[in-house]
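Encoded as structure tokens, the following chain is the form predicted alone, with no partner shown.
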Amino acid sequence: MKSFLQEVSVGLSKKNKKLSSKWFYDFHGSILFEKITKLREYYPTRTERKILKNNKIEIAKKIGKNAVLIEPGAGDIKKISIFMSTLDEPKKYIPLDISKDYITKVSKGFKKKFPKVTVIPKGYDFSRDNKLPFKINSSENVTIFFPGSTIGNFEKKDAIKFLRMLKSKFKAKKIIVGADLVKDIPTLISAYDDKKGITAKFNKNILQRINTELGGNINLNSYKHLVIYNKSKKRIEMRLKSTKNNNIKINGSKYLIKKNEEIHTENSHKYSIKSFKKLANEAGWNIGKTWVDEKKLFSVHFLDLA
């Protein structure tokens, strides 16, 4: 709660107002995102699932025997189920999610499905420099599973820092990571601005959380969901545009959001195979294998130590 309030206070005090996309994800936000992944417009999830399914035997060989699998930002943990039964005697699965309630709930079904694997769900915000809520034996086959193009939410320098941190703090020897690919702009825009308006609700959930958890008085109807493609930075940007002057109160502090002012809530960087390889190499990782779907919409990479 304290970190949420601090980040909201700093973000709304800036000239260019900004809130971190990680705050979308309370229990309700996680449910909304699950709905987004099933939308016709939202190609990343079904495309990545297909890549994982088509290459699960090769992925299992790359991961190797007795794996300790850690999934930061695990969400509904459905993707790892695609290849878990193909793995050679996996030891442990540790799903991490910012919403402890959500990850605890979804892990129950996973435990029933894979009774031989030790499952340890933890509420954990990997974007902060917190101590890990579990012990890691550096001699084990520690493999990070980081699907869903979450790597795209980071600025380039932060993505490099994150990949380095997986090696130093998580003691990872291997990573399976998803990265969304550069493509035509209409396909990208519609993926983040669906006709049913579910992504708009997801975007506004950050405002709802401010009201619910921090005692805010924000009128959600005074903000419009906005999606743009930033060509120079090759990224989708999600924003909340104020439709009028809004004086809001949060925990005793006041903030003015002017008419047409935007609160920047999310970036989703898109990569080419070449640019992602460069990023991984800069972070000290080697790309051992890349899998891509036939339409070249999405990529999954196997990284090992360079």
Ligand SMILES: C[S@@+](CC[C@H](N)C(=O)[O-])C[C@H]1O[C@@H](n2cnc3c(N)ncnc32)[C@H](O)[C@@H]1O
The other form holds:
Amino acid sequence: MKSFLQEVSVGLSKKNKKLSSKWFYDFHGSILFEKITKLREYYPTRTERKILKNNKIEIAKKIGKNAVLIEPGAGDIKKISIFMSTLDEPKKYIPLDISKDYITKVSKGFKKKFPKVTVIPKGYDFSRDNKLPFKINSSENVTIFFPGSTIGNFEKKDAIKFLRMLKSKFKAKKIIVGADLVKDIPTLISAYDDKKGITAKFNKNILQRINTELGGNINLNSYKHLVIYNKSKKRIEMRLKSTKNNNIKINGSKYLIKKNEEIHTENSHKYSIKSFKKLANEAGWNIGKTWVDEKKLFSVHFLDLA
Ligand SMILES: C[S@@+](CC[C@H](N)C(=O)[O-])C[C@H]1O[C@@H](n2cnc3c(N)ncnc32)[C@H](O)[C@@H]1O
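So the form predicted alone is up there; where is the form predicted together with the ligand?
Following is the full complex, with the preceding chain placed first.
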């Protein structure tokens, strides 16, 4: 947990305080995210699932025979099941997630459902320059499945780096990636600020983890879940706003979070078909096909190396 402590210490010492959204996800955070995906306001999950379901035959054709499917940030792994049985003799499925206990647990169900596919779940942080926790043979049909609009969590320059890294390090030949589309602001805001307050709990899970894992003394009630749409960057930003001067202590170090000061915890970039194509092209990928739903809420792209 050294890296968590280091990142928290750097992030809370900045003038504009910032923590990475990857720290939302311990086992409890993953369960909260699963709850978010079922909320009425959270359109991305059900829309992307519908796109995958409606186009599974074409997706399977694009992926081809004997696929080795790698899913970074796999979460509840429900989306891969939508088209797994339409694939032509898939060889392996490698779900990776920073939330190690969670990915290990959910993968057990997959093994029962698809006994012919070798499943290799691994705890892995894709934002670090870590060695891959599995072997890749570059002659294999390596396809990356990256749904859930997780690509939107990256700053644009980091999204390009990530897509390049999938080619160089993961030896990917194809990518299926889900990107949320630009749309009206109220729909976007309510997707990240639901009435039941689940997303607020999810946002505050970072503070909870600081308390339980790093011995922090943060009073969660003195922070408010805040969601804004940054028009110039076309992204949703989640923040935690301090409602009073908060002197906090984490692992012996002191920090002052002033009244009304905000800790930036997540970005979720929204793309147009055109802006996503530009991003993919800059990373050296060709867009072979794009699928969208009838309301144009969400997009799924097939990328290959033309
Ligand atoms: C927006 S959720 C999407 C989950 C799932 N792919 C879906 O489509 O529903 C992001 C997922 O990525 C994982 N994640 C976030 N940052 C990560 C990182 N740096 N390395 C590995 N996994 C990460 C989270 O634990 C979470 O499961």
